[in-house]
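This document opens with one chain alone, in structure tokens, the form predicted alone.
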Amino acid sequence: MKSNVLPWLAVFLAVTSLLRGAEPTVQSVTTRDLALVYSVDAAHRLMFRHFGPKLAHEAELARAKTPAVSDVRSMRHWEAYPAYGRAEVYSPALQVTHADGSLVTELVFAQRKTLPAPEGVTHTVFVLRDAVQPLTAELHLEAYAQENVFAQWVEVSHSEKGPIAIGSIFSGFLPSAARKYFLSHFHGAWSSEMTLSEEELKPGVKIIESQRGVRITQQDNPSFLLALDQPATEETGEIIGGALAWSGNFRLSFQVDEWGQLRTLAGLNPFVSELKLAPGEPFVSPKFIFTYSPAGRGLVSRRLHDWARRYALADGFTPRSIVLNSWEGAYFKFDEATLTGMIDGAAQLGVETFVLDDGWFGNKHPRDSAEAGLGDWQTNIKKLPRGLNYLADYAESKGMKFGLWIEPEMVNPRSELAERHPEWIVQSPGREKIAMRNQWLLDLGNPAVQEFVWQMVDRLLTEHPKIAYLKWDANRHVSQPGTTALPADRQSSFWTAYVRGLYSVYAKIRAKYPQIILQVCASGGGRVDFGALAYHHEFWASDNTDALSRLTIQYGTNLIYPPIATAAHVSTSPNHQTGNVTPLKFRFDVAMTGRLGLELQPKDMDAAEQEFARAAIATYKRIRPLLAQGDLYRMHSPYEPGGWVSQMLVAKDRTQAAVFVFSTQAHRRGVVPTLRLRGLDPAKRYKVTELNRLAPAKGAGAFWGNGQTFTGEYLTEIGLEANIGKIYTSAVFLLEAVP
């Protein structure tokens, strides 16, 4: 033991040395507008002091004094990653068992460094060591200058004498102090995801998390905004919004403490999720993405969405393409003709991508029904004895480009992969598998399965070079979880060792096939995380297309992820899932608030509904600009009293914008709504005109002032009213610049 403590000790000892009777020393990390501080004190320890605006004088900071560090009391002045051991008697952000047995970590302040970064973002890394192990844990900030985000997640490595055993590790660790606090965070389930609910927190813990491992978001989402003091409002408070870059099984914790005080801590979840590492051998969390808005949780979504915009999401900056996928105009019941017969209405209403959904594919198992073939990525002949390159071409002929949905984590039991490869499944050894969905799960732990994966992707891209869209697809979470690829030992780092596996696999894909487009998709919205869409451009929020229930959707998603990556369909009426009736326009309507595509067989619009789908369509390619590169807008919340539903997306030089409206219950005669809008210039002139009209050259349309111009003062504070007030009426509005 002496050889392996006393050389750290002596290394210890000299720094603390220079330390010593030496005045604290602020550390801070800014962006352009906000402030992250802490210092080091006469303990030596590296304390949190201040998240928010920037401060003209934060030296001052510095001057607050915090007790010994074995006053327990000393946690109301927060260490920037507590450890768990010596004061620390909340929720840590680490616990670690040593090599010797000791429960105790005591982090102290060793050094600041600077690594090379992206044009624009700064990475800082305070490295901490245990005062009497030799293990050091690295707090890793990332800040984004202009989008005011930063990131945040630690690197623990030693050189005990043993394996270590990680209990808990959290990416990020924020305290607040505030007279209350609200929290706003997202839940659901398969059709109804980021359902919003806000709470006043209490004394106590509320623990938000994830133990599926797969389609981990469909349930909960591991994002949040806090308010401090008051509710959250679109326009006004001070609010912290987070989110952690995961696609596995998460924690988010808030602890308010007998001072009142919330600590709040966002990472892996320690469920049965034990890291053992050997000496030498490094792990690194994910990374948590957070922001502070002085003004209400609009500003919040708008720095979030440009930071995922630009560090992300594939192509962040660029409009996407409008799709038409074949599932519910086709479902498992296709041949050729349908398929290319869709592609024709596709193309006569101006679509731009046909992407073929599930049931391409299995020769011994045909894919059928969802009972057989998942694993076997081979055409089904029978259906498509010209194969996917002749629809691939097909489609190019009228103008459009080829997609293709892929399910590569799962396998049917009926397959020729799960007879070859038994050894490839996620299994507890001596246990029956259990199917959900008729599917057992693949170990993309196992370093074999993402060979099979790559090679499979790689394959099917090499084969049919003109696929330009692939739909990733997972549709059960794992049960029965254990892997064939570690250790007895190790089994409780399947968890980790699946997601890196997967990303793996994805970030292949990426470096190969960039021009390829990706949608995430995880039986609907399960895999709507920062850490997933880091590879994808676009993700599937829901399968639930009723536009009714895509407004409340779609609300709570767009609180925190991007419009442009929001993948919006317009389906049938009345709708397959809720049984809603919404006119075309409505359900259009809504779309264009997202990446607008189509979910249905155009041969069964009849030709009033094709004209005017051709024209939304158009209209939509005039404004998708704004959802690349424009800041969104609320006025209108699904979840506030009145029936109103409505937001804007203005473009950055404030030169264009466009607003929609939706009715959302009927209201009586006369009784409209006034939208006071947002994010325009008060000096500039405006041209409102309205977009998608049933019958443009008829009426009067939903505004009395449409083809007139008004001052961006006048439609602020005054505001446009729109002319609609019936259930389910809609109106969409362009406003212009003019000199």
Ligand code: GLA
The other form holds:
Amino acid sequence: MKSNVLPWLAVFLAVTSLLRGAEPTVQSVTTRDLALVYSVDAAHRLMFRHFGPKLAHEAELARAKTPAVSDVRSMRHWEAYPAYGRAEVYSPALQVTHADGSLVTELVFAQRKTLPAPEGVTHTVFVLRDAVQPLTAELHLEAYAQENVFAQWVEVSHSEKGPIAIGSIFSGFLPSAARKYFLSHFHGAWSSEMTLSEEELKPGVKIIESQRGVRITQQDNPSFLLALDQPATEETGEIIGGALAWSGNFRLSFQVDEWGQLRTLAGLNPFVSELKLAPGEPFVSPKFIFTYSPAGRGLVSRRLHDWARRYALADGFTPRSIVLNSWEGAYFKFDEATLTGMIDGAAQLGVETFVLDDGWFGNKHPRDSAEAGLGDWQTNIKKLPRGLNYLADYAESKGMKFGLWIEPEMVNPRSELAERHPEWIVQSPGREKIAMRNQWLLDLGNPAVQEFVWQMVDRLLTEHPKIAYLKWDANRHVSQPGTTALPADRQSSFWTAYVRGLYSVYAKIRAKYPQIILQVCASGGGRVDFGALAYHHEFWASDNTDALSRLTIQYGTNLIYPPIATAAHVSTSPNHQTGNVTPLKFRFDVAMTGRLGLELQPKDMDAAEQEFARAAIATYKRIRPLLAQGDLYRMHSPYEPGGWVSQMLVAKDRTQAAVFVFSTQAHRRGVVPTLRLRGLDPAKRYKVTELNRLAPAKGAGAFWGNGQTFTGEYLTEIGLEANIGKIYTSAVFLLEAVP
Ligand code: GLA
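Compare with the form predicted alone: the form predicted together with the named molecule:
In what comes next, the whole complex appears, and the chain from above leads the way.
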């Protein structure tokens, strides 16, 4: 009943208000605690009014006057979705060159619609039409009630006399009026992804973007945290968190205008991306995901994690299998015996899935290094004479599942595929094809390439039915862009065509093989975004497996993306990348804050290390439901001075928690961290047990109260004093509510 009546009521209200013409109507979209409020003004414009806590008296917003259409900008004068036209003087959300050459668009509110949505979600559409041309911009809003998250995107279509050209089309526009604005965003490089960068926004425009087409999150991530009035803290302050769900060129733009107001735009990067649209051909932008917290960035993270686990991650609440990946343990140098030996070692440790990384394919051009073979997805018979099924059966005989690495978007010049299909390679006519990591990029915007990739994956999975896990890598970005699949006047659609083509292949794989665990990887964390994640179970956060570096990388990553999706592997010491030397316990404790795995040759561990690893893996199996279903609370940030990092995972019913603490520098004897715990029920009593202790486990370990029971109040107000302080020491505690 409800869903039938509401849309008509909304239409009725909108239409009657339009007929009356003068009074603005309030249009709100709400979640459990938040509201996004618009109003339709006397000139029929859809105006932005409020984003933040739900208002008890939102009708009052109808009283506010908006300036006349002819006015220059003034305070709190924001269209919900500003198009270039009228008095707009800032970067608009939408710029269209119409079929008649006109550069101007004036969007007028036409209708509010409600579309069917899954339970817990409302899907509202504000239909906006150009005042002159037959062009429609539908502003879509999904409100996720329990998670307090919104998704916004736009669909443009028209019936003009010829094609139109879209110069820019952002997914969302969010204005704010505060005294100051502090932006946190994520910057980095290969091996240092998701490094947190924080700054106060000053007058002018701050842009975070990628124009690399592929592997876009290696340097900057399409997500941000915006603190209003004062810098963000974990538990205080008003924060807006946002992320674009898109694996291609993006732009986040933050402009402090002459009124001291902030205009935030999130969407596709307009860089060489003009979109030609024929009459009747709609264009749908990616989704912009956003939330608000009145209580610091911890709550933003928890809201985004809950949303992602339910709506943007495969099987988001299901505990994950523990993986051993062959890469750092074998690189390209292996034969069958190397791998069965690794499987033996992994099985003895309690690992559940063995993943064979790069190097298993290519015969005419064997993949013995990064120089050849990409594109030729046949098993190398010299290295693996009995094929992949032999390995999968072998893993199964040891109680383990089998997984495989692929890099389907790529081709080495030295490959049979490059010889056969040069036209599939991204290229600009007559110009050199530039190789990166000795490889070229296949044009996923081309339906023939999509079909090739799909067929390749489908055949791989049909011929090897025991493959239970796929790691999909992508080790370069776009250069010399160009596509043979689009006509000359549509080359600038290459960027979106590529990502849509990639997503269409992902979608086919998910639909036919929903049980297969999918990891997204792009030279480490080069494809960590909610667009790609929606088709996957997890991402490889970084090729940097050094535990110390990982504390920072994972901290940044988990500000936005959920820990359960963050693949974190224990590797050797000294670390292959950094040369850093850290104890095995420290490496395990760090990896246990994400989806635990191993990235080493088990037989290189001595007996004591193997015993510790076996026990740690068994421990992880106890706590991994917390990673899947619990809430993340951070206490000490790696960015704070002091040399401590700490965080915890708390079950939703607050009956269990796991606490992690790390010492990242040498502290004076007696200097220890006090962990004032978070998320607990003050009235409950918790038994504190230290996990992952070094054998032989004697005495109290890292906490004088180990094995004792404390109230949630004590643990929150007084705190738990962890007796660690030497460099690279760490502790893990399990808290269990007792009756
Ligand atoms: C990329 C990935 C690594 C590994 C190698 C293999 O760098 O990020 O994890 O798979 O490729 O070549």
